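Read the single chain below, which is given as structure tokens and is the form predicted in complex with its partner chain.
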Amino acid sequence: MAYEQFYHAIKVDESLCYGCTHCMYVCPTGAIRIRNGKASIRKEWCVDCGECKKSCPVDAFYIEQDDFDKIYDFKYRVALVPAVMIGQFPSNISESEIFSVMRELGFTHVFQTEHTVDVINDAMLLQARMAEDKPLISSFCPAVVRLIQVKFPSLTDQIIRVMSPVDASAIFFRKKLQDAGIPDEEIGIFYVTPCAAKIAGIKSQVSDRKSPLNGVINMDFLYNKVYHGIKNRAGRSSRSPGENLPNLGPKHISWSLTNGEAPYMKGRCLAIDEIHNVIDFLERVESEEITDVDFLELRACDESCAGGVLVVGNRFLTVERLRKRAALFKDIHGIPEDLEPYHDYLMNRLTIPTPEPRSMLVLDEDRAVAIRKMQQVRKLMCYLPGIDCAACGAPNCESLARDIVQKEAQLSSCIFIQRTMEKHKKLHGDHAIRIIEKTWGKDRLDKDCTKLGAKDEGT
């Protein structure tokens, strides 16, 4: 297939993964298989939502990030910080304290990601007015955009073609610094990301559309550094928090939370969070069961970005803090003053192309072959037990059947089929053990008292 190779940011640390089924069960696209006792992710199926990382009992998933020292490649080092970064700290730590420490850590400027949401909102409203197919779907959440590409390819045309606040703000702040006389190559803009999908989205941008960002820093990493900085210094901060603080109002502060965008769009607008809820709703939209909705704000994480896989703080407390902050700044509204002269400049640069559909469901490009394969899947399902136990290393019986048909697994991977084969003397017991070891790792069935929950756990 001629699809652009998609970068994806979630990786498995094989030294930590001990091969269980948690991630495989929760993966909303069925992208995980267990092979040789380790989780493996099917690149082209993964939407980087982070559900696997959230479910892992041993924290074996990690998210690739840029080396922090990369910021020193630039004379002017800009951190682009989303509201949830601030929200996750206890409320006695002020945002100016957080921003001061970030400047002590090496950034020359700290800007807020949501600075440009008014212009984005204008562009969204403009597209909504001209749209033929309803509902329009927000492009805010990169995991949702990818989900639509792989699982709901017929809906890609309904995604609003307006870039997310991160990219828009990076473009704005870069221009603003350039206009202050700083050469472009001396400006490094780094996004502090609450999720993996954002990283993947930036890294896999097509070559003729260069990302306005220079790098990405994981929020959990920076949270630890900042919190450590705050806890370990005597007295006041050595640096000011910089400009652009606080000047953002409730609309900006709440934009990345659930129901952040929907109140500012026209007509019947819905906000839905958590990826399984999103899938359930998109199924209905795709079948045209739901036709009279104008706009959908869809977020992959429960509680939207506050529930991001790299957000350290509890998501409900994060939301609470941000809602309080929004109430405190309730009198601030409208486009930030410094952005006003750049409104048209930005407006002209916000449009992005429609994401390409790239269905992962197709059994074969050739329909005759696809029908034959589906017939084989249905026939195999007559024999598989339908327990969906995942002991074969696939998330359920149907996935195993599809894997067998696609020559990525064998019928004897099923432990119940193995028992039946043993009963009919078609499989030797030793051979059965070898098959299990192929999926679950060598010596997996040996006694091991150090495993999670066992007598000598952790020794």
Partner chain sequence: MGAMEFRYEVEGGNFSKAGHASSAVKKILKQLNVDARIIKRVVVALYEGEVNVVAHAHKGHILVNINEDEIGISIIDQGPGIPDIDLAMQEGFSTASAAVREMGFGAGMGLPNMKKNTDNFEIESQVGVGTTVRMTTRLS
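What would the structure be for the form predicted alone, rather than the form predicted in complex with its partner chain?
This part shows the chain on its own.
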């Protein structure tokens, strides 16, 4: 297809990958193939959910981030910190300690990502009142937005057109600094991200509008630096307390957790997390099995952002800490005082375009050609065994059939077809080995006692 390529933060370190297929089996969009013994990601299908990274036994997947030294390109360096970052730390470490060390690391300002949640909620409720098609679907999780674009394109019009707290808070804080007389070119705002999808969402904006952020920093990277800094200063007084940030209320603290948005929307609202659960539910919505829901809060990670692939701590402990924090500030309600004068300014900038449908199922832009190719896929399925063994380097037989039609694989890639061809003298054994090597790499079938699980593993 002629779509502009998504930006992807997830990469494969081929020096570590040995083509074990764990990632291929868990990928929710079937975006991974094994070629030459290495995992290969189809960029037009990948949604940066991070399932591949979580499943990899050798940590061959990594998530690209901006060089930390990039913050020094700016005189005023802002760290935009989500609540789940705070939830990583033991409860005996205070928010002020965390922010103080972050300033010692080089940031001049620290700001909370969920600060603008009230304005975002107002914009969501306004759009919900005017919407004709239900359920409306939250735009909070960029992995879910991309999932809908590629796997459920008929539902893209139901994605609520309101930007996430990441962008909204960056716009607000930049404006505050500008109003204080600071030139825009001296302001650098960096988001501390719990997942790859948010990096991809920031780098690939859904419109031509320039991102209000200047970069991203992976949460696991910054957590380790901050935690090390706190441990090193134990027993010493704070050297850089910085400004006191306002305490946020339960709504703000819980917004990025499962059931964070749904309680603040009208009508019947459901919150669903973990990407395979999301897919199952969207299939029911698409087939119109479910018609009486007004709003869906969908999150790709188990326990939402607390389960992000870049989150260091246990997701359940993170949720517990944040729920306790929310209860501690249960009396704080309403829009933060410093945000009130900017309410209308933000409301006028929160609307985003409807994401473009980018169906992964379309075999060709020409409808007639696409129909013909689908007929070829169905014909090929008559010959393929339907075992879905993945020995061909594709996740299942139908995926291989589609790859063959798209000239990205051959029927002889199937080892069962190879045996049949050998039986009828249509394929020589040496050729069959070469086909296997093309998928799984040269010498893959040789004895190797050092591989994972073998008797001399790692030696």
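Residue numbers count along the first chain shown, from 1. Here, rigid core means the biggest group of C-alpha atoms that superpose within 1.5 Å across both forms. Quantities reported herein were computed from a predicted structural model and do not represent experimental measurements.
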Review point. After fitting the rigid core, is the C-alpha of E44 off by 2 Å or more between these two forms?
Key: no
Point to revise | Core-aligned C-alpha movement of T29 between these two forms reaching 2 Å | key: no
Practice item. Spell out whether the Cα of K266 moves at least 2 Å between these two forms when the two forms are superposed on their rigid core. Key: no
Study note, to complete from the structure: The CA shift of G429 between these two forms, rigid core aligned, in angstrom, is 2.9
